[in-house]
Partner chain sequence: MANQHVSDPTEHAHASHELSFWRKYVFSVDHKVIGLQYCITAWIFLLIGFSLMMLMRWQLAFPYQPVPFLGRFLSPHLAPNGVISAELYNQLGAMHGTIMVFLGIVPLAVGAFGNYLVPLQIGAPDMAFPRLNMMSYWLYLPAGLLMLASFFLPGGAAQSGWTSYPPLADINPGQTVWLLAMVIIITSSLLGSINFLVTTLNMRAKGLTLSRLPVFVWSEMVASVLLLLAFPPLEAASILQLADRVLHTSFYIPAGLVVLGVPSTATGGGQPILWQHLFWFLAHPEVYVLVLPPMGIVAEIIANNTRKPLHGYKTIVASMIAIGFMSFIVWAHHMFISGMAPALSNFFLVTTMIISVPSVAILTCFIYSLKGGSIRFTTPMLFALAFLPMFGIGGLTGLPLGISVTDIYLHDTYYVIGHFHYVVVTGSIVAMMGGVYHWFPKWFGRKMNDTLGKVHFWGTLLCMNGVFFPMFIQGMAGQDRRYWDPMTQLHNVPTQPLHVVSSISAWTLFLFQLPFIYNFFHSMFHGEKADNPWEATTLEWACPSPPPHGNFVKIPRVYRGPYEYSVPGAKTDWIAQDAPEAA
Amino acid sequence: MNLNYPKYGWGLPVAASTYARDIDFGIRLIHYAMFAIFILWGIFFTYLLIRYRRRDGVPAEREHEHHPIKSLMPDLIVMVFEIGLIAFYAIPVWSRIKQTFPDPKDANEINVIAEQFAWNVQYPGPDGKFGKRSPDLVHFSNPIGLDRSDPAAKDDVVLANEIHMPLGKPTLIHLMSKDVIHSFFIPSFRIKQDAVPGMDIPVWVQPTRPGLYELSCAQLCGFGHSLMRAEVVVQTPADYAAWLKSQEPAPAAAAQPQNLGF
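Could you show the structure of that chain by itself, in the form predicted alone?
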C-alpha cells in the first residue's frame, strides 16, 4: 500500500471517495462558467473601448433614454445560472449524499473530537461500543475524558492526529469540538464540515483508494491553526482489522476537573 501523500498539481487533488466526483463536477462547472464570463466580458469591454474611443470630429453624446431591463440583463443571466446550479446540481447531489447516509451497524464508526490544536480520535474497540466520556476526566493524558470505569470503554482506542479507515466501507464520523469552531477538511475526500462546541455532527465518507491523506482544519481557530493537521490512513479491511487489533487501549487517567464541555 502506498503511504505517501498524493501529489498536488495544478488541478484538483486525487478523488478518493464515492461522492468526490459529484463534487468535482460542480467545482469544474463553476470554474468553466466563470472563465466563459471572463472571456465574454473581456471581448465586450474591448469592443466598447474601440467602438467608443475618442476621435477628432466625433463629439461625445450622452444617451438620455434609460432601459432598466437592458442594464439588468447581465445580472439576470448570472442569477438564472446560479439558481439553476442550485436547483439542478447542488440540491440533487446533496440529496443523494444524504439518502445514502450509512446505518451505524453497517459502517465503521468513530468519534473525532477537535481541540486547539489537535484531532482526537476514539475507536470503539472489538465490542463496537463507545465508552462514556466526562469533562471532569479531561487531562493531558486523557484528552477526551474517557471514563475507563465504564465496561464499554475498556477496549476503546484513543489516538491523536491519526485516523484509520477501511477501504470500500463507509466510515461514520461523529464530529465534536472541545473549545472553538474547527473545520474538518480532507481535500481528497471532498469533505468539509465544521466541528461546533456542544454539538455532535455526523458526517460520512467511503474511501475508494488506499493510501495516506491529509486532514487539516479549514477554520481559523487560534495561533496554532496552521499546525492542526492529521494523517488519514485508508487500508484494506484485513489491514485495518489487524491494525485495530494491535492497538493498546489508553490507560485510565485520574480525574482532573476542568471547565471543558463537549
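Predicted model only: the values in this text are computed from it and were never measured. Basically, rigid core = biggest C-alpha set you can superpose within 1.5 Å across the two forms. Residue numbers count along the first chain shown, from 1. Compared with the form predicted in complex with its partner chain:
- Taking 2 Å as the criterion, T100 counts as shifted between these two forms: its C-alpha moves by at least this amount when the rigid core is aligned.
- Once both forms are overlaid on the rigid core, the distance between the two CA positions of P151 between these two forms is under 2 angstroms.
- Core-superposed comparison between these two forms: the Cα of A160 travels less than 2 Å.
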Contents of the next structure:
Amino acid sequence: MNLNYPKYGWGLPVAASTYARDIDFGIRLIHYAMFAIFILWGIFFTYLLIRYRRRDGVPAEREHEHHPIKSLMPDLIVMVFEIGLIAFYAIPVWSRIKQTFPDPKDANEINVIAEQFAWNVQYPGPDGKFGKRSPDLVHFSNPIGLDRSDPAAKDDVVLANEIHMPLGKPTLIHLMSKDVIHSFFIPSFRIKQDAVPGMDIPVWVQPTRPGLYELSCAQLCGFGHSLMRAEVVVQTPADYAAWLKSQEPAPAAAAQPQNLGF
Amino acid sequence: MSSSAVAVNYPGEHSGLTNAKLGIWLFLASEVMLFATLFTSYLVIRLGSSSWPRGWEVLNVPLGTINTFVLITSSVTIILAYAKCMARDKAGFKTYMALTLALAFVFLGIKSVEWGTKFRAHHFPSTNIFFGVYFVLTGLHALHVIGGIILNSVLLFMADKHWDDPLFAGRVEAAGLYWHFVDIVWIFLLPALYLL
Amino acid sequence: MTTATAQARSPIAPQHVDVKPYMYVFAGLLCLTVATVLVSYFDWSPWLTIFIGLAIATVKASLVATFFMHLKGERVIIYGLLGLCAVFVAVLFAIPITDSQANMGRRQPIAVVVEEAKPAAPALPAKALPATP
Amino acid sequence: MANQHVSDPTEHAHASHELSFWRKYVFSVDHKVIGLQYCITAWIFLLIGFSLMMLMRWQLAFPYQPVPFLGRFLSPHLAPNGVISAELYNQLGAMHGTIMVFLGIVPLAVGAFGNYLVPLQIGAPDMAFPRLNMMSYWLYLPAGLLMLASFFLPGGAAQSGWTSYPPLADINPGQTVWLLAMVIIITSSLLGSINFLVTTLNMRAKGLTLSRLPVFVWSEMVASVLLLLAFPPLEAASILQLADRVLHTSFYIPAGLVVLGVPSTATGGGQPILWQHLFWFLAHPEVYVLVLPPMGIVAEIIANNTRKPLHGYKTIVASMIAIGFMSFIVWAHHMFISGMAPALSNFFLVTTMIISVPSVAILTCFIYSLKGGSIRFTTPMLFALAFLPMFGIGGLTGLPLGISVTDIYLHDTYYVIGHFHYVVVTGSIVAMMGGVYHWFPKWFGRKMNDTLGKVHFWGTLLCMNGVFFPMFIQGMAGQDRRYWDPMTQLHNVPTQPLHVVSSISAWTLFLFQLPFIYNFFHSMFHGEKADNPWEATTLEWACPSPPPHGNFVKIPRVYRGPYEYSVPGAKTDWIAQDAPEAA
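Just the form predicted alone so far, so send over the form predicted in complex with its partner chain.
And the full complex, kicking off with our chain again.
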C-alpha cells in the first residue's frame, strides 16, 4: 500500500483525527470573532483619531457625567462570548479529549517512551500485555530497558521513531519519558501532550484518514530538540494487522535510536 | 549618609506606620511566601511518595526540642530588649540583646552538632529526598538565623552612638519582628521535619 | 515634613511596656512545644498526627504573631497585607498539592526509606552531558 | 538601616554639592540618579537581548548558512564554520528570554520609570529607603553581568529556555550560574518593591489621597505588590533547583532516569511539574509586572495629549487592582498540556477568562478617553496610541491560548511567541519608548528631537509588526517553537520563508533604533530647552527640570485629581495638581 504525507502548507494542517474538527471549530470561531472585534474596534479608533484631532480654537470636551456601564459594555459582550465558549465548548470538549479514555479492551494500546532525542514505541504484541521495563537494562540495543526474561515481553514489538495506528479504532497511548520532558505533538491529529519523566500519561487519538503523519517534539528537550521526529503510519485495520504480524518473528531486533553524532 | 537624610523617616501621615515598620512587614510578607513555597514543595513531595520516614526515627527529637526552647526564649529576650529600649534603659537593652544573640549562637551550635552527626552517619542532601528536604529547609532557616544575628549585633553595637536617635527604637522593633518570624518558621519546621 | 522634624528632635520620653503578658505567652509556648513532642509519640493514624501537629504549630505561631509581633491592635494595612498573603499561600498550597494528589495514579511514587549508616557516601551523580560533538 | 540623622532638606541640598563624583553618579542614593542608571542599564540589556535574537533569526531564516561577518567571531566550538550550532541556538534563546524579561523590561518599567517618577509624582523628596534603593541597583547590575558572563564560562550560558524546566535544567550545563543570577535579581526586585510600596503608602504629599494618585503610580503600586508576593516562590524554587544541581538532591527529579543511556544516580522522589507550578506562580504575575506600568505610562500620555481627564479613572484603577489579584490564580493556563491533572485545567480556564475582563475594561477606558479630546499627535502620543491596537492584538490572540481546547494545538507553536511578543514588545516596550520621549524633558531639561522621534516611531511600528505578525501564520501551521532547525519537520517547511520576513524585519528594526539612540544622547546636551513642554498637570512637573537634589524646593500640597485638563472657565487648558484653589 502506498501511503503519503498530507500536503502541509500555510494554515491548519489536514484534520485527520476524530476530535481534530472540534479543535479546528474553536480555533476558527475564535479567530473570526477576533477579526470582527478588531476591525470594528479599529474603525472606531480611527474615527476618534480623525474626529478629535487638535484644531485651533476647539477645546477638548470634558465629560460631565461618567457612566461606568458604558465603559464596561464591550466587556459584557466579551464576557457573554467567553462564558458561551467555556460552557458549551471548552469544558465539554476538553473533558472528551483529555479526561475520558477509550476502554483498553477496545483500543489499540501502546507505550510511547520518549528520550533524548527519539520516540520509542512499545507494542504489547498478541498477548496484549506490556513486558516489564527497568532503567538498569537500558542499553543502545534496548532503548526502553525491556526485560526480555518477562514472559509478557516475549512478543513485544519495540520500534523507534515509527508509530503504527489502525483506522476506525482509538489508539490509547501511554506517554512516558526516560530523561527530560518531551511533548508529543502530531499536528494533523491536533494532539499534544507533554511526556513527563516519572509519569505515565494516557492520551488517545482515533485517526480518520490513512496516510503518513508527522510526530514532533513540542517541548524544549535539549540540543536535538528539532531533530526529534517520528513517523506515524495510519493503516486500514487489515494492513495494520498484517504489519503487526510481520513484526512478531523478530522481536529482539529493536530499532536503534537515531544516531545524532554523540 | 547626609544625602540620604532627605528622606525623613517619619510616621506616615497616610498609613500611621513608620517607614521601617511598614518596610519590615512588607519584607516579612515576602518571606511568608518564600517559606510557604518551601513547605508546599515539602508537602507535594512527601504526599507524593508512597512512604516517608517518620522524622523521629531519623532525626534527633530532643535536640530539635531544645532548639525550639532556645529560639522561643530568644524571642522573649528580644521583646524584653525592645521593652527596655522603650523604657530608655540602655544597660537593660544591651543585656537582653546580648542574651538574644547568645541564644541565637546556641541554636546554631546545636544545629551544627545535629548536622555533624548526620554527616558522620553518611547522611547527605543527596542521600535521599527526605534528607534533601531536611538539609535545605533547616539550612535556609539557619541562614535566616545568621541574618538575624548580623542585624541584632549591628543594633547592639549601634546602641551607644544612636541611643538618642528617635528612629532607634523603631529599628529594634523591626529587628524584633524579623526575629519572631524566624521563630515562627522554626515552630512549623519542628513538627514538619522532626515529629510527623 | 516640618512637623515631623520637630517631633524627631523632641527628647524621647521613656515608655513603660508591661512585660507580664509576654511571660504568660512564653509559658504557653513552652507547654505547647512539650505537647507537640508528646503527641508525636502516640501511634495515631498519620493524618491525625499531622493534623494535630500542624494545629499546635499554628496556635503557637499565632501566639507569637499576636503578642510578640504586636499584631493585636496593629494597623488595618498590615492585616490587609497578611490577609492577601494568606490567600495566596492558600492557593500556593492548594493547587500543587491537589495536582500532585490527583496525579498519583499517573505517577510511579517511590518509597523514601532511610537506611542506617551507609558504608560510604554515594558517588556524585554523573549529570553533565557528554562532551558536545 | 536608613538615614542616620534628620534635618531639613535645604541643608542637604547644600550638602550635596560636596559629594564626590562616585557618590553622586555611581554609588548614588538619589532616586533620580538611580532611576537613570536603571534606565540606561535596562535599555542596554534590551539591546543585548535584541542582538541575541538577531543572531538566532539568522539561523531561522537561513539555516545551515554561516552567519555573515559575525560568524568568524563566534566560538568555533559553538559555531563551527560560523554556522550556529543547536547548543548556541538554545543558549541564545534562553538568554534572550531571561535578559528581556528579568534584566530588561522589569528593571525598565519598575526600576527606571518607577524610581524616577514615583517619588516625583507623589511629591516626596526621595524614596523611603534611599540606600536600599542603591542596593537594589547594585544587586541588579552584577547579577546581569553574571548572567552575561555565563556565555564565556565553561559550560556556556543556560540553554533550557527562560522557563528552565527540570529535569532538562538539572542536567544541562550552564544552569547553575543562571540560577545564582536569578536569585540575586529576585532579591534586588524584592528590595525595590518594598521600597516602592513604603514610599507610595507613606510619603505622599499633603492632599494627595489615593484617589488623586496618577494612574502610573497606581500601576507601579500594583506591580510592586506582584513582585513582592510572586517573586519569593521563584526564589525558593530556584534555590531548590540550585540544590538539585549543586547538592544533588532530587526535588524535581523522579526516580529511574536514564540520560543518554546512563542511569542517573539521583535518588528520585521529586516531581518535575512542581517546578512548573512554582515557576508560573511567579511568571504569570510577572507578565502583569511587564504590562501594568507601561499601561500607566500610556494613561499619563493619553490624558496629557487629549487635554481631557481620563475616562473612567476609577474603573482603570479598580481593573488594575483586579488584574493584580487575579494574576495569582491563573498561572496554570501555561500548563494545560504539561501533564497537570486535567480537571484542574477547567479551573484555570475560568480564571483566565475572568482576568480578561478587567484588561478589556482598561483598554476600553483608554479608547473612550480619546473621545471629545483635542488630540495632539506628539511623538510620545504616537507611541501611546500605537500601544492600544498592538496590545489589543496581543490580548485577543491570548484568547485561543487561554481556552484549553484550542491551546492543545497552539501551545508551544510560534503562535505563542507571536502572542506574548505582541503584548510585551509592541505593548510594553512601545509604551516605554513613548515614556522616554514624554519624560525626557523632566530628566534632562531638554526635549528630544521630534522628527527623529517620528522616524523612530513609524519604523519601529512597521518593523515590529513585520517581525511578529508572521508568527501567527506559522503557529497556525503548527510551526514548533524553540526549534534550532526549522527544516527538519515537514510541517514546518512551508512556513519557513516567513522566518525570512521576520528576520529581515528584525534587522531593519535594529536600524530604526539608531535614530533613537542618537536622539537620546544628542538631545541630552543639545536638545531644545524645556521645563514643562507638555503642559502636564501631575506633580513631577511641579519641580524644576531636571529636579534638584531633594526634588521640590518646597514640598507641594495637592488640591485636586491628576488630570484636570480643559476645566471650563480656567485661563489655561490645564491646572496643575498643586495649584492652589484660587487659581
